[in-house]
Every structure is written in structure tokens, then in C-alpha cells.
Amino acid sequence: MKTLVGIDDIASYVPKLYLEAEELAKARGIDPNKIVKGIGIEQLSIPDVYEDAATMAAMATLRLMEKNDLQPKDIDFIHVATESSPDAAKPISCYVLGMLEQRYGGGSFAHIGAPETKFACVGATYAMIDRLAYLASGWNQRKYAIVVGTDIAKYDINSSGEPTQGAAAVALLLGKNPRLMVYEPAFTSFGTVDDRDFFRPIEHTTAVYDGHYSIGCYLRNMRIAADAYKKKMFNSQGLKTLQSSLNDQIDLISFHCPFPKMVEYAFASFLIHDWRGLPKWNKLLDSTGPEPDRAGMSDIEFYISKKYSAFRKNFTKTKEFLHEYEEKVVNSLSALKLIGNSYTASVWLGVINQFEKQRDDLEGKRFGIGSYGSGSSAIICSFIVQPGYKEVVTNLNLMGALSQRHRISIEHYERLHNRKLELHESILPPKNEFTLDHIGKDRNNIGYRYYKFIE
């Protein structure tokens, strides 16, 4: 009998501070509409001085364990994905283990596996696939594995990336016969190319990126992965022909979201490729005008060309696109507009948001994931929503947590960004959370990070 594995529950952690995008725009002499409407970000999630990717991961994991009444003995792995690691050798997962043992007892997690995965924003999806495969193999000794995506998206002040900053962590509880969603491994597909669209050299605290070029990489890799997914579905007889619409087989979608407008670009490009050649296509072209000729252009040159961008913009105004976007995608973006980019956590925050916002019965629906990481790789995979999902959804509480945050000024934001505050000079006093207590300065512990739970 086939072993069903998937996501049993999800927990999130978002810092308690945020900056209004409008205030950032005014401070930079930018029209606020270019951020709020142009890229779709309304607020930026900002970590306090005592927070880092490790504390956020530990908080998301603690919340996941507490709400499911789990003990260390129930867990096989805590597998963390991040591109915000403070250490080039020691994985964040071991720091998380140490923090959790402050709550569950010294040595209580000594039995677990604790790897870290890095592949920019797609890392948590790769980690999830690894752990689900381990569970499906029957190698697991305990009931669950936990995968965490945790990141702080940080860019130079006055850079084009600054308005997309954000921070969050998401913890996925993985197991057999899950309550939330069952994974469909047969369809999982990849699109991977060696690219320079976004990277962070070891000596840098902020990323080096080419935003325009990265958009092209995202769209190209998603198309490669979508074509592979479609072929696998056809081979399994899930599609009648390779010319059938893949979109018709997917009920909900969450894309990686560097900024919400990028999700619109991604879904529009997916539908353009999916619908091209269908009976409806010629009617659509009556509204959009002809699709641009791509002769002599590479994939990326075409996707970032002015002609294709204009065509895609016209496409997003059609009633056919708007109907699909409203039905399948838009509910994944409410929280992301209030957080900004969170790299590995982003696509999974969208999943949480879909479940919190949807009012229709989702049992049996196919939930598609479009995960992307610069450098570059896309993963398209899917799940089937399970009968027990409603029990899980009532305790997700992402939107509730966002409503309780503290607004900070541009002055506080810049002091935090530029590391002008000491660890004891937090904007809000920590309470019931893990904190970065101090960093080693001696010869044998220089740079080592020490964490503490504050009651």
C-alpha cells in the first residue's frame, strides 16, 4: 500500500516590528504609489535588535510543537533552510536545537538529525522534499520531521531592493497520513540554471542582485518546471493530451513572492504559456494584441523585453486572467503585502494565507506550489487538501499576529538596519521569546552566538 506523506500543520513567526512602506518611500523621495501599488508592498517586517534568523526559526518551531502538544521524542529531524545564516559552518538548525532544549531540557533533542539547506529562496522546498522522501521510505524512527524556512531579506539603504525587505520564519510539520495536505511526489518538477541574478558573497551582509534580470530568470525557470510537471501529469494519465490546460488541474496556487507584483507576473506568464494554442487563445489576442516575436532572443531577453512586458500587462487586464487570479492566487498575498520578502519562508506564508482567507470547502482540492530561488532553481509541486484540514486551519493565526505588531519610525528602522543599537537596546523589550543574548569575543569563541529565552 502506498505511503501518504505531507504537511500535517504549519506555524509561523513574524517579528513584532514593522515599517510603513509609505514612510520609507517619503524618506527616500519616492512616490509611495511606486511601492504600495507598483510592487504591492504596504509594510515591511523588521527584526528587533535581538532577533536573527535562528531566533525566528526557534520561535516558529516552538509554536508548532506547542500547538500540537509535541515532545522531542516525537521528532526525527529539524531541518532548517535559510540564506541568512550567521555562520559559514555551523548550521542554524543546531542553534535552534540549543534554544529548544532551554524549554524541553538539556539533551532532549540529541537524537535528531539537524541539517541546513541553502538554495536562496527555494531552499525550504528542497528541504521539505528531502524530509518527505525520508518519511515515505519508512526510514523514520519517530512520527514527525520539521522543516523550517527562516530569513531576513536585507538590502542596502537607498537601493532598489530596500522597499522589498522583510523577515519571517515558517515551520512545517511533516508526517504520514497528514491532516492538512498530502504530497504528490510523481509530479514534482524542477527548472535549474547556473545564474548570477542574485547572490551574497561571504563577506557581504546584503545581497548583490540584478532585479530586472532576476525577473527573467524566475519566469524562465518556472516555465521549465511547469513544462516538466505537465509532462509528468500527462504520462500518469492525469491529462488527456499535452495540449490540455494544466491550469485546469490546479485549484489553488502559492508562488514565491519577492514582492506581490512578481506573483502577478509569474501567474500571467504561466497562463500565457498554458493557454497558448487553446481555442480561447485567439479571443484573448483580440484583447491583448499579438504576442511579440521572440526571434533572436534568449528566454531571459524575451521575458524582460519591453514588448513582452507590455503584452503581459495587457493580458493581466483580461477578464479571463482576472477570474483565475482572483480564484486561485490573490488570497496568498494578503499577508505578504504586510511582511515584504522573507526568502525561504515566503511561498509557505502564502500557503498559510490561502487557508486563512479561503471560505470555500477545500477538501480534495489540488494546491500548487511555485517555489523559486535565485542562482537559480524553480520547483513546481502539488498537494491534495485533506478532510482534516479545517481542524488545522483554525490555529494558523498569521493575520492575527500581523495585526498585533508595533509600528516603528524611519529613524528606528535605520538604526536597526545600520546596527547602531546594542543587543540590550531593543525597540520593544523581549517577552516569552528566544533572544540573541551575546556574541563571543574571546579567542576560542569569537563570533559564536549565545541565545536565551526571556520569560
The other form holds:
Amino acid sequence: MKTLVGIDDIASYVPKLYLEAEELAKARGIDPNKIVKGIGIEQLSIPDVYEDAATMAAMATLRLMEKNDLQPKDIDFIHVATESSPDAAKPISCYVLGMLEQRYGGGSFAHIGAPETKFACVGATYAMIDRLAYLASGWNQRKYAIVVGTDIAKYDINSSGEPTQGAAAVALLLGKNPRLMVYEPAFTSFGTVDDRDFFRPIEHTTAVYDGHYSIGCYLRNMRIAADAYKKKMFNSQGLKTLQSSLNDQIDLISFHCPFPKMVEYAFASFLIHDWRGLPKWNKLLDSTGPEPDRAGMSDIEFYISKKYSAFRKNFTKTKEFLHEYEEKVVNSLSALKLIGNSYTASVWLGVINQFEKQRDDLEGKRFGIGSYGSGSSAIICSFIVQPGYKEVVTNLNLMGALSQRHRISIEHYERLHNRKLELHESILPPKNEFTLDHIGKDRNNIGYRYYKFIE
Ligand code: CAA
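Please supply the corresponding structure for the form predicted in complex with acetoacetyl-coenzyme A (the preceding block corresponds to the form predicted on its own).
Whole complex next, starting from this chain.
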């Protein structure tokens, strides 16, 4: 019999501080509407001085374990994905393990595997596939594996990426016969190209990127992955291209969200490609105007051309697009508008948000994931929502946590960004959380990070 594996539960952690996008816009002399309406970000999640990607990962994992009453003996792996690791050699997962042992006892996690995966914003999705395959193979000794995605999105002050900054962590509890969603491995598809859209050389604390070019890479890789997914799905179901739509087979979607408008670009581009040539296509073109010619252009040149952007914008105004967007995508974005980019955590925050916001019965629905990481790779995969999801969604608490955050001023944000505060000068006093206590200064521990749980 086929082993069903998937996601049993999800927990998240978002820093308690946030900056209003309008305040940032005013400080930078840009129209607030550009950030709030143009790119879709209302608030930016900002880590306090004692937080980093490791403390956020440990907090999300602790929440996951506590709400499911898990002990270390129930877990095979803690596999952490990040592109903002504080160390270039030591895996962030070992720092996370050390923090958790402050709660569960020294040596309590000694039996687990604890790798780190890096692939920009798609890292957690790659880690999840690895761990699900491990569980499906039957190699696991214990019931669960935990995959954590944790990141701080940090760009230079006054740069075009600055308004998209944010931070968060998610922890996925993976197991057999999961309560939330069962994975569909047969359709999982990739779109991978060696590219320079966004990267962070070791000596940099902020990302180097080519903003509009990176949008083109996202759309190109998503299309490659979606074509492959469609082929596998259509072959398995006996469906025919130009007669059927992949979109009709998917009920809910969460896309990687560097900023919410990107998700609109992505879903529109997906539908344009999926619907092109279907019987309804010519009627749609009556509202949008003809699709521009791409002759002589590379994929990227085409996707970021003014002509294609204008066509896509017309498409997003059609009632056919708006209906699908409202039904399948919009509910993934409410939290992301209030967090900003959280790189590898982002697509999974969208999943949580869908479950928190959807009022319909989701049992049996297909949940699509559009994950993208610069460098660059897209993964399209899917799950089927299980009857047990109703129990799990009562305790996701992402929107609730966001409503309890503390607003900071632009001055405080800039001091945190520019590392002008000492570890003891936090904006809020830490409580019930892991903190970065101090950093080693001696010959044998220079740069080593010491963490402490503060009751
Ligand atoms: N009022 C309302 N809307 C306005 C406006 C105003 N005053 N001014 C501009 N806008 C709208 C624009 O019309 C545009 O919307 P449409 O595309 O629908 O027309 C939107 O605001 C953005 O405007 P611009 O493209 O002119 O903005 P920009 O040049 O400042 O760049 C960006 C935006 C490229 C995304 C920039 O934020 C950036 O470089 N971000 C970092 C890189 C990034 O996030 N890339 C995404 C893909 S890569 C990835 O996904 C991985 C990752 O996480 C980084």
C-alpha cells in the first residue's frame, strides 16, 4: 500500500516589532501609495536586537512542539532552511538544537539529524521534499520530522528593496497520514536556471539584486516548473492541453511572496500561459487586447517588457482573472502584507494564512505551492487537504500574533538596521523567548553565538 506523507501541523514565529510602510515612505520621500498599493506592503516585520534567524527558528519549533505535546524522542530530524544564517560553516540547525535543549534537557536531541539547506527563498520547500521522501521510504526511526524555514530579508537603506523587508520563521511538522495535507509527489516539478537575479556574497549583510530582472527570473522559472507539473498531472488524468486548464485542477494556491504584487504578477502569468489556446481565450483577448509578440526577446526580456506588463495588467482587470484570484490566492496574502518578505518562510506563511482565512470546507481540495528562490529555482508541488485539517486550523494563530505587535519609529528601525544598538538595548524586554545573549570575542570562540531562553 502507498505510504501517505505530508504536513501534519505548522507553527510560525514573527518578531514583535513592526514598522508602518507609510512611515518608511515618508522618511524616504516616496509616495506611500507606491508601497501600500503599488507593491502591496502595509507593515514590515522587524527583528529586535537580540533576534536572528536562529532564535526565530527555535521559537517556531518550540511552538510547534508545545502545541502538539511533542518530546524530542518523537522527532527524527530538525532540518532548517535559511539564507540568513549567522554562520557560514556551522549549520543554523545546531544552534536551534542547542536552544531547544535549554527547554528539553541537555543531550535530549542528540539522536536527531540536523542539516541546513540553502537555496534562497525556495530552501524550505527543498528541505520539505527531502524529509517527506525520507519518511515515505520508511527509513525514519521516529514518527516525525520538522522542517523549519527562517529568514530576515534585509536590503540597504534607501534601496528599492527596502520597503519589501521583513522577517519570520515557520516550522512544518511532517509525518505519515498527516492531519493537514497529504503530499502528491508524482507531480512535483522544478524550473532551475543559473542566474544572477539576487544573491548575497559572504562579506555582505544585505542582498545584491537586480529588481526588475529578478521578477523576470521568477516568472520564467515558475513557467518552466508549471509546464512540467501540468504535463505530469495531465498524463496521469488523461487530460489534454488546449482542451483543459491546469488551474481547474487546483483549488488553493500559495506563491512565494517577496511583496504581494509579485503574487498577482505570478498568478496572472500562470493563468495567461494556462489559458492560452483554450476555447475561452479569444473572448478574453477581446477585453485585454492582443498578446504582445515575443519575437527576438529572451524570456526575461519579454516578461519585464513594457508591452507584456501592460497586457498582464489588462488581464488582471478581467472578471475571469479576478474571480480566480479572489477564490484561490487572495487569502494567502493578508498576513504577508503585514510581514513583508521572509524569504524561505514566505510561501508557508501563505499556506497558514489560507487555512486561517478560508471559510469553505476544504477537505479533499488540492493545495498548490509555487515556491521560488533566486539563483534560481522554482518548485511547483501540491497537497490534498485532509479531514483532520479542521482540528489543526483552530490553533494556527498567525493573524492573532500579528495583531499584538509593537509599532516602532523610523529612528528605532534605522538604529536596528544599522546595528547601532547593543544586545542589552532591545526595544522591548525579552520575555518567554530565546535571545542572542552574547557573541564570543576570544581566540577560540570569536564570532560564536551564545543563546539563552529568558523566562
Ligand atoms: N502609487 C501607486 N502605485 C505605484 C506608485 C504610486 N505612486 N508608484 C509606482 N506604483 C506601482 C507601479 O505601477 C508598479 O505596479 P504595476 O507593476 O502593477 O504597474 C509597482 O508600484 C512597483 O513599481 P516599480 O516597479 O516602479 O517599483 P520599483 O522600481 O521600486 O521596484 C521592485 C519594485 C523591483 C520589486 C523592488 O522592490 C525590488 O527590487 N525588490 C527586491 C527584489 C525582489 O523582491 N524581487 C522579486 C523577485 S525575486 C524573489 O522573489 C526572491 C526574493 O524574495 C527576493
